[in-house]
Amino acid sequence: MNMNYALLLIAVPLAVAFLQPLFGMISKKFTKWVTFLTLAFNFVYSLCLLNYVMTNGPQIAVIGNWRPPFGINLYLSALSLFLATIIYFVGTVVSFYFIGIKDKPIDDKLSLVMLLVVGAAGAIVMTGDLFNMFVFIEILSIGTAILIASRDKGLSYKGALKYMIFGSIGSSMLLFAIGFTYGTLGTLNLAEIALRFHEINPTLASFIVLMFTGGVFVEAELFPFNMWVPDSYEGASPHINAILSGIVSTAGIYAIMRVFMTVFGINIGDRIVIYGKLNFNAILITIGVITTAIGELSALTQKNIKKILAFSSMAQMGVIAFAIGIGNQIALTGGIFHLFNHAISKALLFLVAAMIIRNIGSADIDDMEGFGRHNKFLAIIFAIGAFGIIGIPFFNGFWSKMYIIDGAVMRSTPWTYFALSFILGAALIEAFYYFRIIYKMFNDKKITAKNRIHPFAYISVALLAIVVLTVGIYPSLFSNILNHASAGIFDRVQYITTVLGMGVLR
């Protein structure tokens, strides 16, 4: 298989995006179908590539026949293609749901931006070049701000402005990190940086690490760069929130895993210098715990279902950051698995929330009392998504959380046990507010429907619910992929030799 054709995963969405205004002259509905078919193609093709690398090992796609480090390459591994497949799958489902939404004059523009956002997220998880990662993060950020503002209301503008402010701060910090890295090493290729990062002065290396932290924590929804989350999620349309939680945050978490653990090599035994020596794993665990605690406690106090799901998304990113900080392969396997489960379950919850809001005309959970009596199917589907996020046994989130707990116990340090107790306590809070919503839905109260729901919406959420249940019952379906994905993060030698060649380490 010619791996250079993997460039189609980036080129096709970008090319089709810029043709969308022309397609819009035919029909707004046509642009929606084009978006769906484009992302469906990316999903199927990425799945084929994932199957190939699982058999033949990591591969690279070279742009313009210029071998790295002089040229730009894509790194195609079990991790990058697994996450790309998740991104394209969620994008495909959301775009199918989008077809059923009543046409608006700006639908061709929204279809264009959706393609740019999903395409950029896929590019982030595959690129082997630090500057290209920055470029695609910028495309992702700008596109996300446009999607948030597309609801065309005061709250959506406020949310988009907040996201742009935090995104601008993050972009500036990321650019500083890239500039100092290039100025010191003279390269932006991730594999060559990984090979030569030890050449950088420890103090400067610490500064680069911290600047990169700020750059990617915005998209990953991690404290303290996640203050944009509640207003942005509340202001955006719920189906757009499915993209924010299932696609944007996935790309941000990948950047943390790949750059910090493979490129910088900051794992259990490494240190960075800031007023003495600090263990970066302990810092990431702390950030994960703080993010989770803030997210769950904030969700507990909310009445707006979009804000509840937004804070819940923030909390799940904290759990994944905690897993990365644990630093062993079991915890990281759980973190990658949980990233998949979160993307599917939260996309399901946001789409169901969109359908409920449209049906009853309110996002207040008090107004949803009795909705389960009116529409049992949607209430049950919501419960399935909630059980997946909570981690009820035989639902998908249960297995990923068990991996993370197992990894934390294996690390066996007092600080890890202390942090794990906070994570488990936050999980109880999470269970409480989700069960509160489910209880309200199945209350014996009459409710009046105001709007009809399109059949495409039902198909979209049913498909996601099937995935949640299938993974919950058969978690072993992904065990081989997850093990390869987590192992590849730690194997810096494999990453470097795959990209630069076998002789480079001699």
Given for the second form:
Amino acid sequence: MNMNYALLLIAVPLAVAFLQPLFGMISKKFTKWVTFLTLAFNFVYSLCLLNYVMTNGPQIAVIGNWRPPFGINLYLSALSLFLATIIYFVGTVVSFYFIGIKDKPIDDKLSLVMLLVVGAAGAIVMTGDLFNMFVFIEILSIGTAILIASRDKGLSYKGALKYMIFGSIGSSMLLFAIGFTYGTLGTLNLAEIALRFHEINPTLASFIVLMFTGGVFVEAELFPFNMWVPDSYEGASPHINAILSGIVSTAGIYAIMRVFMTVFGINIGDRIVIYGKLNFNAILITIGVITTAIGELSALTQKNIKKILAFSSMAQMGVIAFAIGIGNQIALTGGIFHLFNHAISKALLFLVAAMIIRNIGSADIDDMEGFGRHNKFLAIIFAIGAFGIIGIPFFNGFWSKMYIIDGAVMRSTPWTYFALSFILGAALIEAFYYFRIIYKMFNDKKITAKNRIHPFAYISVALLAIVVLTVGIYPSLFSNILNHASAGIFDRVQYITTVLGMGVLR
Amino acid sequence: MKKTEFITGSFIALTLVVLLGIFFFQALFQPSYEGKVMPVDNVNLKNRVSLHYVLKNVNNASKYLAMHGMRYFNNRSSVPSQTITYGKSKNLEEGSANEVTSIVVNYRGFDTLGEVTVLFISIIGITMLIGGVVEKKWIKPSLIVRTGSKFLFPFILLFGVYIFIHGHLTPGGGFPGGAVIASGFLLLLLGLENYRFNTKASKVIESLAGLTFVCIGLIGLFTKNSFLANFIPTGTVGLLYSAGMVSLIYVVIGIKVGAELSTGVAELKEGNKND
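Here we have the form predicted on its own; I need the corresponding form predicted together with its partner chain.
All chains and molecules follow, beginning with the one already shown.
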């Protein structure tokens, strides 16, 4: 199997996106179907590639026949393809949901932008080149801003503007980091940087890491760069929020994992420490704790269901940052698993929230009292998603949080225990506000439905709920992939030799 | 936005900027005994990947890396290279006389595909969100502008086409060429009173040009087994018919950028009425 054909995963969405304006002249509905079919193709193809990589080990795809440190390459490992598969899966489900909602005049452009955002997120998790990652982060952030602004209300413009400001500051910081890296090492290839990053002066290395932080923390919704989250999520349509939460933040967290650990990290004992003068692992743990605490406490005070879910999404990103900061393999496995669970459950929650909002015409949780009596199916699905996020036993979030706690306990320094207590306390708060919503839904009260819901919407949420339940009941389904994925982050030598060839260590 | 929120935000931003600034200056003035590579002293411009792009010896460098391993990274300039003579050297691995073009379109062509997409999605966003806001302030042009824009338009178009066709030989290329073409259409939109830009046709051209770019990449994938691989002989350096697919891609980019920017400018003026 020629792995260079993996480029189809990026080339096909781009080609179809270029053609979407022509399809839009035929029919708006048709563009939605085209987006759905393209993403479905990507999902199936990435599953095939994942299957191949699991048996044959990580591979690279070369672009333009220029071998890696000189040209651009894709790195196809269990982690990249696993995350790409999740991204395409969530994209497929959301675009299927998107077919069902009422047509608006700008829908052809929206489905185009959606396709580009999902395609770019897939490219970020597969690329092996720093500047290439930057280009696709640009596409991702511009596309996300357009998606947020597409609701055509004052609030959504405000949210989009905030996201644009943060996104452009982040991008310019990222460009600084890339410039310094190229200026000192003379290369942009991730594997070569990983091989030679310890040659850089530690102070400068820390500076590069800090600058890089600015770029990816915006997408990953982590603390100093997440002030856009509440306004943007409130302003955007709920199904767009499913993309923001399930796809954009997944790509951001992948960039943190890959670049901070494999590229900027050095192996010390059983864990990876980020090279440089600063103890960046402790900073990441602190950032994770702050993000989680702020997110959960803010979610507690909100009445708007979109804002609650947005803050909850921020908090989960904090948990994953905490897992990355701990830096041993168990915690990292938990982090990747939690990323998967979060993408699926949060997409599910946002889609159900979209349907509820459409059905009763209000996003306030007080107006949802009695919704469970009115529409049992949706309320139960919402409860499944919420249980998955909280981590009730036999739902998917339980297993990933167990992994993270296990890893944190294995690290066993006073600071980790202190941080862990915060994470666990935050999980309690989270359980409280989710149970409050579920309790309100199943209260006995008569409500009147306003709008009908399209059957496609039911199918898409049911699909996601099935995944949540399957993973919860049978968590070892993915254990093989997850072990390979976290080992792929840890085995830096394997990353370098796969990309640059075995001879490089001579 | 509340005032307190703004003050807190600016305080956090200021703190971050000061911290980063301290960090930056510390790195600049630190002695270099801790790590080998420093930003100020000892920067060796020849120890960068771009050296091979300029000397067109990437394939040699790949072989050299496979043979010598780690030693390659400390001494990139020891990779053997051949002398390139303008107008004489034939069938090099990469045939454009303009070094920047060879990097942008060939060695790192995938990034350019991404950049084209960035422009595409930005124009889509602009026309979707703020289309048709400029028309209110339109002032009737004077006689000189009306005559001059009609007279100059073909020359501007010709100059734009010249720039992107010669992208692999002279400075410039697809993006500047496209921008020049769009400026010609902007002149018409501003200078002629009842000029209507054909947005539909322009969109069709733009879509097909974008598709052609991806298809050139896919032809490389299917014939040479690698996306965006060169599948046309590179010819003699410095001739118009040289550089293989590089010139082809730059023509496509020029057409695409020209159509795209023109559509953007026209829709800013007229609004997208066909929706």
